[in-house]
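Shown next as structure tokens: one chain only, the form predicted alone.
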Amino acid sequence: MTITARTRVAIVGAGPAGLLLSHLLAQSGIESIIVDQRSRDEIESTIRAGILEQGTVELLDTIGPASRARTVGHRHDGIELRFEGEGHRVDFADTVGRAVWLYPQHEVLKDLISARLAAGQDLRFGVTAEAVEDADSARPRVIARDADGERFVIEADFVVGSDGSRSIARAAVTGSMTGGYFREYPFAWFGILCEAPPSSDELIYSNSPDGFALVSQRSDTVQRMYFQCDPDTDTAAYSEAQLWDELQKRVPGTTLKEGPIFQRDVLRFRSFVAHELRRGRVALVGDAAHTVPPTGAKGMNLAIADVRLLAEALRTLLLEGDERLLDAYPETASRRIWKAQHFSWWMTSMLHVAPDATDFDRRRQLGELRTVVESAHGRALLAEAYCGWPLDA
């Protein structure tokens, strides 16, 4: 016999978007069930970087003391753009009066999972969603299997797909798991984690003739750094000394503080936006709806912005019977999504050296960087997008 569970909102995916959505719904008295095929330990131990916009931090504040973004995370009031051996600081506080917080995504997930479980959230780990059905009906369903392989169904008034870039829910909305606008970039990031003190108080985005590099931080003792590479690069192809040489030559003018490297990975650059964000009573948020290259630090923040809109739309639908905000959700969310896509593309194209770049391309790129850093309006444009447009805008 197939077991059937009943809830107001079924959420597929226990990432930041799904977990925060359940919190915001609960504040309105709307129950939900969250399922995720990963275990709690897998979710909390998958290391991912995180730059949180000010609006994201303010929304995380609503989960109360469980959020450690302000206490453990590091507030940053600017970044440095480095090119031609010189650093140029973009001062967020001075230009737009906002800030960002360096706080890894897996720490955000720990906070949200702890808060939701403490609140009695029905959160089911080790559950594989196989399909979302009946999107056009009043009772869409999630077809799933538990950790023991037993099939069960969740019937809901609404289903939300927050199940990442390989979304099962996307097929119910767009007609296929790949239905969307797609772009793949001809380069990737080679990332390292190392045991060392910070090389800089703020992030350094460096454009050099040898390619891009990002000097980031993780904590007082662990640092994260990246350099531009070919997407097919083998992480074992470099010795530790070669990695430090590669990073150092791409940040001329800054002496990096070196330490033992304990993690390496290659991060491919892709942009994606689903053709549709909603069909009937199924909607997409986060990576299920869109992905961006990491240069603009928009991924998790864009997911949180989706959730902010959808939570209010579901509140008015389920408590007031008003569908207007839900009907507007795809267009409203898309405006921000495409602004973020543009910003991520702009930062990427301005800072990376394309494989087929000519001398003209290189000189034009340097002219673009100078246009930004030598103009108060240029710095403000970058700062406004980097710190995040207001969530109510």
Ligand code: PHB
Given for the second form:
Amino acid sequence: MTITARTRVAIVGAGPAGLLLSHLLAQSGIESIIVDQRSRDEIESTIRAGILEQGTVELLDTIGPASRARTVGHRHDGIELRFEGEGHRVDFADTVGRAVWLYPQHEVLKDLISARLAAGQDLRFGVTAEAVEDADSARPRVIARDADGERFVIEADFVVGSDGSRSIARAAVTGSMTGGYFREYPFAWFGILCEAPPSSDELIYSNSPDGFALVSQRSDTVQRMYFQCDPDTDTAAYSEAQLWDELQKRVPGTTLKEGPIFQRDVLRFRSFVAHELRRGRVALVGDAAHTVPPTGAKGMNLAIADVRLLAEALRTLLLEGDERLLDAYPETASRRIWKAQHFSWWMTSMLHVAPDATDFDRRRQLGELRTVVESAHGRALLAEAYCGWPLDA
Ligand code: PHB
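If the structure you just shared is the form predicted alone, then what does the corresponding form predicted in complex with this ligand look like?
To see the whole picture, the full complex is given below, headed by that same chain.
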């Protein structure tokens, strides 16, 4: 038997984008159903990146005290770019009068899930969306299967694919699972979580002859760090002592505070933008629409920016019958998406050492880093992108 549910907006994927969208829609009195194939525990415990733009934090403020970004997270007023053994601070307050917050994505997810459930959101975990159909009709549908294998259909006025980089909703929009602009990189990040005090108050993005490293933090007792590695690296290939050696040699001039490493992962780098972001009554947001390498910390922030645009477009469509904002969504969202693509690619290429880099490339890269850090305009350009362009622009 097929069970059919009806709602105004069916949201595939309970990541930051899908959850925030349901909140913004609910603020306009628009009901939605969210499905996600993962369990709540899986969603809340997957380790992802940790930097929130100021605009992201301000949008999260609208869920009320459930957002702990300002209380548990930490405001950062700058980052350090390190090369040739010297640190150069990019001061956000000085350059753009804005800030970012270090607050891990899985904590954002805990906040959003608890706020949405408290508000009575229909949020279904363990439900796998198999297909999105009838995008071109006024009644698009999500075909799904629950944890017991029971098939069910959600009929909606609109379907949103916020189901991540392996999106199934994408096929309904672009006609294929993969269709898009795409770039791969010849390196990845080896990430660790360790029990140690912070090695630095602010993030250090370090370029060294041995490759890139990022010194990030999680709390007074847990730190997050990454170093550039081959994409095929096996996480078990290094002893703890070797991991500290690899990290340490990539941040010359700073002595890292070491401690037990309790988590390791390899993050592959891709840049991707789907050829289409909307077809009829289906639209894509977040990683379903685009992926960026992690160097500029733009992934979740970009997803949140998409959602802000789409929530307004759906409000005018569903409450006022006005399709203009929805028609404009792909073009409007693309402007920010491609700025973020550029920024993520730029930070990546400026800071990493490509396996085939020549001496010329190395020296040119140091020239590029000096151009940025030795110029108030250069620092401001970086800070503006890092803290996030205005959401209303
Ligand atoms: C992190 O803390 O996980 C992090 C911070 C900044 C980045 C990427 C990841 O650019």
